[in-house]
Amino acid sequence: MSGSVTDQYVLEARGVTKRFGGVTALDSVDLELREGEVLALVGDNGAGKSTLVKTITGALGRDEGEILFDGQPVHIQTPLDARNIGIETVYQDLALVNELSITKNIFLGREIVKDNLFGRLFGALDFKKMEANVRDLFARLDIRISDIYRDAQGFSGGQRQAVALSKTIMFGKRVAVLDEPTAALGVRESKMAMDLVRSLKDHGLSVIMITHNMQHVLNYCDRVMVMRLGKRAAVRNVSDVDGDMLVGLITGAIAARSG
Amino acid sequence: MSIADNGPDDPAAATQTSSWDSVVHQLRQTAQVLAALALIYVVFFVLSPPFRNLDTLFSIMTQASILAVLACGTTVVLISGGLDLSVGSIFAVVGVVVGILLAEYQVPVPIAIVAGLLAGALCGALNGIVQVTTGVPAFIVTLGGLTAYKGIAELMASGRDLSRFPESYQMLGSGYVMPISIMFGAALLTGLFLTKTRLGNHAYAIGGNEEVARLSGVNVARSRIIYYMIGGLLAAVAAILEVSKLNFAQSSRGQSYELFAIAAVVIGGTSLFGGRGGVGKTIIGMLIMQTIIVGLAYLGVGTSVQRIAIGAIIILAVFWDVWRRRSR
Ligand SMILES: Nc1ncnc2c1ncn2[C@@H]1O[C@H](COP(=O)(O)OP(=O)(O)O)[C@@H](O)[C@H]1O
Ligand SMILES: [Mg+2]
């Protein structure tokens, strides 16, 4: 299936609806993922994107809606649960602890013990095996960071973003979800972000990716998601669309027929 | 693609086991908050004659270890992002406890000990609780205890003489080689947990995001009440030693460590803001603290000046740790 989009629905939400206090911030959206894919969410700032996406990875509760595995229904509570099922989040922001190493920010959550009475009973921690994982890993997506042992503050925002998006390679077995991964990257840096976006679908990934780079959309995604003020506007091949296009459909100047 | 390296270009990085490149990170910072306690050392050493006997280090030692065994779990929790200020309270209890079994009801010293440790880790667990499940704040929460825990150790102690041990206990405390051995053996533990473990791990991502560890799977209330129970259990060792020490258990014993033991973890370079720090610098620092108070002592500096000084110590420290936060 590398590579390959096809018609089978990994992830699909249903009838999601979010408030916070008096404000919907979602209002029944319907969202579908294909095996494979690279899914482009797209919408004006407040639209909704990142609260869909968190409700979907039970980093938010949810007040209506479903979420559906390989059309099974699942329940998503907590990260951990999503996390469970194969799903990888990138938050936006949240992706990185700033007083960790590059190691222990990769592992965070996972981390190896040793196999071995202090493994065991006091979860001694295999340093050796989760740094020889993190380069073999870099190796292959041909990050160079060397000091991994380094606290993930003093990097740049677009080996911090590589770090975050080699991590849903490492853990993820289906779905990543990214949410504006080349926010506030230069544009070397972001095509360095997006070639690793690339390599996730590579590794056999399916991948919901927030955005506001219709480049990047249209170079690297094949369908996209726009929603508005909460509500999805509309869903295309990016076969079918250009960047005025989604400009249009964004803004809303361009109504769009259907879901 | 690739995505370059900003780092020092270290070919041998690559090489090189880099657990090992980590430990030598490590040092680096323990081993400038060191020569701060070296420089103070070879001032007192040049202005004060009684400094040149090696006799005075152990002194400074033995009298630093009681607090210092306390602070380590101090560092634990502030490591963490937490705050326990009942810890001398805590200290007060535990001391109570031990005294009263020992003294009133003669158990054997093994089991006053381990009663003594439960209790601590008891108080401990209990702020973080609170904590966790109403959503108070540390500060409140831990400023409660600090009131309830001092009134539950004097309503256990009201009335009764607290003192005279068993030898086999008063051993621990006396002399220089247990006191010492006791903080260097609590110090070297409570580094092991932090560094070694993946509970130790985790308070350094939830100090510095607790977001981030909790969006990663980390379960942070949990974590967060073991903190405050390894706090609550290191207040509980100090004060075993100190009422071994003295030979006798007060409930007023306590006042105001918590606050000593939170100068000493900053001085020592553990961030209060948490997410940064190790227990070998609180040792450090609690060190510091000790000798400038030691030294003064021998200058002839009356306490109430003491006391200025180490203010103004703590307040440059903390400062130092907000500049070099703004200027990363
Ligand atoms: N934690 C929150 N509390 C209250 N309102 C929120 C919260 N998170 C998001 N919102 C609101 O929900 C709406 C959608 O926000 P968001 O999902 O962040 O949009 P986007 O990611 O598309 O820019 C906005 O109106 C925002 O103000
Ligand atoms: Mg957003």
Given for the second form:
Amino acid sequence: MSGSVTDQYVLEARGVTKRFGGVTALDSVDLELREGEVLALVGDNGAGKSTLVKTITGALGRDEGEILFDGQPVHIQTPLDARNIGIETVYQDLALVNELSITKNIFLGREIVKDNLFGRLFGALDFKKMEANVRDLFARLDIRISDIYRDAQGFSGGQRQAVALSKTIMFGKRVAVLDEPTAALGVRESKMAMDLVRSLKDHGLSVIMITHNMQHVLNYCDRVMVMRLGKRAAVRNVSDVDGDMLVGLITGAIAARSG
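What about the form predicted on its own, after the form predicted together with its partner chain?
Here we give the lone chain, stripped of any partners or molecules.
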């Protein structure tokens, strides 16, 4: 999976700490995401994985620490700040509106306005252009969803995940953050979702992916960062680990300094 990975960091978290009352959920955590890589973020439940990505993407505030983008400190206070910088996030709930069509979901908040008087004066939307863009994207990604007018609630979990990931490909500028992209999916749909994760990289995005699936780490990722009890326990090249070692690092059976 090394491919076009470089040594240049596109995104860094330094010394990120997050407390909830008397509980320290993140304890001075560092993270580095290289240009063009898929970085797996693994750990037991409660290790701090989701809290870390939420602090990076503006869904949660930080008590301490800083975020750097292309080596420069950035101020991310809200998810919109992260999006404006170039970070797209797909959470487990996918953030799809069940009552809206696939096209409306993909362009939600980014609708294309008609390039005419009605568009300029009244904000009339160009549904034909949006639908054409969706069909072109689905064709390029081999997503076999033809009925883009149907409400999102009428699609399977794998199809809904495909929509969420394709939205990231359409609008993602630099970084995609994925929280358990195959949660609750069957084997076939999980493979479809992970092939789309690979497509994110092929389309020039760097990816942080929270996952519990060790085979997905070994087959689709370049590096893996292990968290334990709110701290960074280890960082390894995927080529240097196997499933047993990952489990040992996650549980603490194998002690390791982060690297």
